[in-house]
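First comes one chain, alone, set out as structure tokens in the form predicted alone.
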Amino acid sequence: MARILVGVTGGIAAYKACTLVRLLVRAPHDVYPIVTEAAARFVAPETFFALARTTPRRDAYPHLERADLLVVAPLTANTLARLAHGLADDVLTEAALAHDGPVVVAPAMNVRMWQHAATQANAEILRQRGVVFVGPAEGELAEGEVGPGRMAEPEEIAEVVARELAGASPRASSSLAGRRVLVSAGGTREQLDAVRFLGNRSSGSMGVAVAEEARRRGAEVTLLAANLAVPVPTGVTVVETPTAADIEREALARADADVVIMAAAVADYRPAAPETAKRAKDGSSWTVELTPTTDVLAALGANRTDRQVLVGFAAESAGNGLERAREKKVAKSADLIVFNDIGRSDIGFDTAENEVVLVSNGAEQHIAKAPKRRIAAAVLDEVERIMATR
């Protein structure tokens, strides 16, 4: 049993951490609320003391609560910035300057000012302390808009918050630990004209969380990002790669890592004629004439060294996408490609969650909903028992 912090800072989503709380005393952990004025206006401390079955400290120093790990969720912009510059004006960010263990964050906001170049700095600046972030995830906040800012579901970051608690020893025993694993990521954009592009839907959100997982587990980690609207891990080797050609010379130029795993949305297709200058509107039609692009996941099986392994991924419909996806696998001489339904709005695109099944040498696993970072971890799994075998 751990001591844990649960901090609550003023957002709509600190309903969330009424089941957070529930979960880490569930585990079973001792669970301490700090409360922050702006989360009572939303939901009364009472409330999360009555769930943490414990009562609120009566002395002058509830900042200097000892504990394993400190958790704060929702986390917003503001509590984020000063958490970032060491303010301390209040019990929570107090307790966080004198908490000295590993320190877990779900941000919680509007989609742009998630985006500002002042949040992502000031998550920066925390990621390189050390401080694990868990989301923010897409979909629709609750002002309306659309984008990252959602919390993260409470069972992923009670997973996160086990992780972290189990400390170091995940990575000690990784056969990934000092490998070197490349990781694609994202959706490429092919060039219509000045302005204009083909794209995906892809925000890199599954690659980025593939390439998490794989650093979490020691491993040494170059992430090919293409277009991605998420944020990086710290701790990667980051290579931008916005077009078709772009992974292909950098994924090729890397070709002899010891995992390669290409989750990124790459086009079949460009433009054969794209155009310099932005092409004006006058009524008429505008017929393109589109080419095919290098398959990048098969020129890297056709020149795999013997110990590597070899991950795809197949984005298909409902019906034949399973088949396809088996038959992708031989074709492009893999070890695992890593099925998902594209044809369901509740997974993949645009959503945190996501459902695959492994297709893997002689053996199907399919991988039921849930959290990205969860499937990312399955993925890894599959990838060290094929190691395993070699």
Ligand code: CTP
Second form
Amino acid sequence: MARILVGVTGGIAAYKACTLVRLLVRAPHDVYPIVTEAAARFVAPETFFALARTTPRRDAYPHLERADLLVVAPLTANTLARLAHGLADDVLTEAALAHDGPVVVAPAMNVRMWQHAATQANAEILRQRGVVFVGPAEGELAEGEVGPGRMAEPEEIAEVVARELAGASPRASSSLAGRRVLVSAGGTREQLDAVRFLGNRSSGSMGVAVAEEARRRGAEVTLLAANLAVPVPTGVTVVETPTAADIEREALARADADVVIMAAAVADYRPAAPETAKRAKDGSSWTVELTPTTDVLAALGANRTDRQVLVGFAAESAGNGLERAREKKVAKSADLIVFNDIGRSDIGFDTAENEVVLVSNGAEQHIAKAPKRRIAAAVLDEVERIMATR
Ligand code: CTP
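Output the form predicted together with the ligand next; the form predicted alone has already been displayed.
Everything in the complex follows now, all chains and molecules, and the chain you saw is the first one.
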């Protein structure tokens, strides 16, 4: 049995949230409804509390109700925007800010509101943060228009909730207690001149998800951050490492960590002689000589102890990617390589989801497409499995 917060926001689909609460109670879960004022115009809060077989908390801190999962169904465009931007102007958004765990949302709104660039951008912010979306479904909307905007069916939402609860590590919050975990994330930038750099498309979201999950499991986490395009997690020591040389220096200085996870896309080459001023154009071509950088993962692997768990990522676009990932594991003395097929556009760079193969000692495990938070949990499950064999 899990403790679930069910947020209900104002929309005609609020009546379907009654069924969702019933399904979750029957699962059985311990359900606590949080009904916004706008939702109360459609269905009385008492209905939800009666279905959840509970009563409203009367103390000053209903938003600090601890829970294993938060589900918001239906989610209006307004609350979606408030969640994306961290507003805390009612009990639901306050509870969302105080909640540290999986979040499932089922948007329901007019099709044009859903398709508006502002809503899509807000939804992307939430996805990047690991929030799982169910729907909206296509179909005829209450106002007679047709398109995506209908809330997903309660049965489908309940299924996703069950899946998320199963995916959230049961050992969370203590299984890595006392362990020092070093994670690198993002993509390095190598100076070409005073304003230009050679970089790559890594946003850092995968590495950040790993750092966050390690912290959730109680580890003492240091994040080497290379130009992150995503927010840094709380409770983690962040060291800015914008270049390959920075990552090399800071990683080697912490090479005694219990677990090292090199998720950063580290440049393999840097300009041999970066210009200190901005290069002015003169109509002729510009030839830049690149020299190799240190392979940090290989350097860590060359000096590692047997007790340490060393993890690398392999971003490959060619057909023989998996084979190359296996080779990298041996060449860099890593325990685990997370193989990522970057030839596909629906996973990996710039996307909230990923699908990987964990290439470990003797075993290869395919992790189906899932939010990066879930992939991070699978990577750390494997790290813990390796640790247990030492
Ligand atoms: N890596 C590193 N230092 C580098 C380059 C890569 O530590 N200078 C690490 C990455 O953090 C990642 C792993 O090595 O964990 C694999 O990186 P990838 O770029 O996929 O492979 P490379 O070894 O660089 O090989 P190639 O570019 O030829 O595929």
